[in-house]
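Starting off, we have a lone chain in the form predicted on its own, written out as structure tokens.
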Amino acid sequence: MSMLVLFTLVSTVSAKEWKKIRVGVEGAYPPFSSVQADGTLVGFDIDIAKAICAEIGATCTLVPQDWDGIIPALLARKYDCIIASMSITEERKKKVAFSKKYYNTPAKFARKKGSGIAISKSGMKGKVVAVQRATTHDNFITAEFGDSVTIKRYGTQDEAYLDAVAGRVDLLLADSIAMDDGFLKTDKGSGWEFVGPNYTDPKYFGEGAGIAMRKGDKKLHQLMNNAIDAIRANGTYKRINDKYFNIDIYGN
């Protein structure tokens, strides 16, 4: 092979057009991302993705899958980004790229109404605590209170409600925006509040939720982050954000 066709063909790999992106997305993570009984997939991730690629200028394939397994899925090419309120955390660095923040909001614990259950290790002392497993919420739990309580991980969020309105765990812990929308706002989490503080600690909960990609794809890295921008400019994401929140969960 000639020099100049070795040369063509590494320029064309190099400067993909991205004319064309698989979305990694979870599904099962109401608001941000749920599966309608015709299997649409909606929500305010789902939405953003949408916007993200129009900006762009791409056809978008949204690609779901579980979430144990949604970073090695990406690493081996089923799809090109993640777009499914993943924090941005130190650890994921080592394994992906991440864009800039698209939204960031804390971490918060439920109790059942008239529990009493307090937030310290002494009132947690031998309380289940419901979690979806390898997710920022398990890291925390686990290294705060994991003396304390006993994890029960969950594959999906809506497996840890399930679990928790059957009366099998003694508090859930999660994102703050995600369980209020997609529990306690709902006939199934009415007999269930928040309780405690609102956690934000970068060591465990990171910059906030990113668009993962692969560390070779530098050109995606660019647009992406690019979109964003144009997206938090021309109101489409005010647009997306109002549509499933009643407050800027953008963060400061």
Contents of the next structure:
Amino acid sequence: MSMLVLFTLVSTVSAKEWKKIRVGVEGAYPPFSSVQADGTLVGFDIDIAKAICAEIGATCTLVPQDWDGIIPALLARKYDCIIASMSITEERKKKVAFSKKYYNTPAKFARKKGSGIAISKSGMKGKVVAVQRATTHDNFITAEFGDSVTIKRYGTQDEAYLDAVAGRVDLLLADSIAMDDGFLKTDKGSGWEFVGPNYTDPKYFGEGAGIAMRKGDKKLHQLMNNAIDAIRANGTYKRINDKYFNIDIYGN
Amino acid sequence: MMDYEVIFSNIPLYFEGLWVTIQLVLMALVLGFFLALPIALLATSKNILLRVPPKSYIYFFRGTPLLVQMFMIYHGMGQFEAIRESVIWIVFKEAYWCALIAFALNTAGYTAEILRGTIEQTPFGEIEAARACGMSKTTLYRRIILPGTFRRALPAYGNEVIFMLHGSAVAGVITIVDLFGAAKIVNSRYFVPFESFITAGFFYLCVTFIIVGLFKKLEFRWYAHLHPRTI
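Cool, the form predicted on its own is there; where's the form predicted together with the partner chain?
Every chain and every other molecule in the complex is listed next, the one we just looked at coming first.
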């Protein structure tokens, strides 16, 4: 009897039709996702999420969630997938499954104009570097420059920008596209500039940003990969891409 | 399901955080206490003009959340160019000092209110007796009112010390790696919210246990005259 109950339970779970999908998003990472004054979510991640849902033919609910708790909340079934510029890394793969990448852009440092800080261990000695906590950028700076700089870790990228403007930090390390559009090209970021090389080392930065799902949801995984291929092929991706960026951020 | 491996390998981070928490709380309590004493004395004054400013201070700091006070000092001060360009920015630039200032001002408000209450509870007979002995006002405060005040304030102040310890967790929100900040780093790096926060909770519990023990000892000493005597 109990075997039978268990069997029915398992079969209903695996046969789940994805007509409704709840998508975890961040909302503090312009231009990928941010909250407008009236409370609506906008950005590249948000548009991609909507396009993918339309492709799958599901109704989607967007659930904003702070970065710190974004994976635990997925595992706690508060939503079914995360579309929030999450880099595909080995550490995260231990907990969640990833779709194929939906974009890949390099990381880069920014400094205050006129500060003359050089990107090297000696040039950055004693400087304060701001990163978003537990991102690929955090892992990179901790491993590569952790012994020569002071690292300040923020819950959101927006808070890091706030302290950069206030003069509490000397350098920012973040995704180059996100930082360019979300900070450097804005009024408050006008006093800052890029410095140093593009960082793409897969050891730290993974293969790009993917959609994270629970490991058991194999069907959803398949649907997501197909949907990414489909919007790449049918021009939807390009339309969204061109709305925000003047280069193709999908990468190679 | 539980993954305590990452907790054990990150224990040094927790101890670093614990040390920051202890520094912040201890310094805030000392500064706050010395700020609270004059505020409490003024708040018990008979002169309304002297009474209003300290009472407003108490009202403000007890009436707003510690997190709001800390954000006003940390983010709020950073907003003004005049402050960013002045000498005092050396202090406000550092999250550590911003947190300390917020904690000290906050605990001063609560401590002043505790002391105000216990000053006003001084039995009139004691004051009368002191006056009959010809004590000056200063001597009266030094020998009679303040010792009794501190003794009566002890249990309530013990609570305030524990609240300050627990309240200090808000420091983890403004990039300070205190005990809570350490737990947040471990959580977000390894995605183990339960294990990382219960570990921080355990540390807070241990410190609270020590504080409770210390106050019990102090109470035992200061209330020695009330113990039943064996003949």
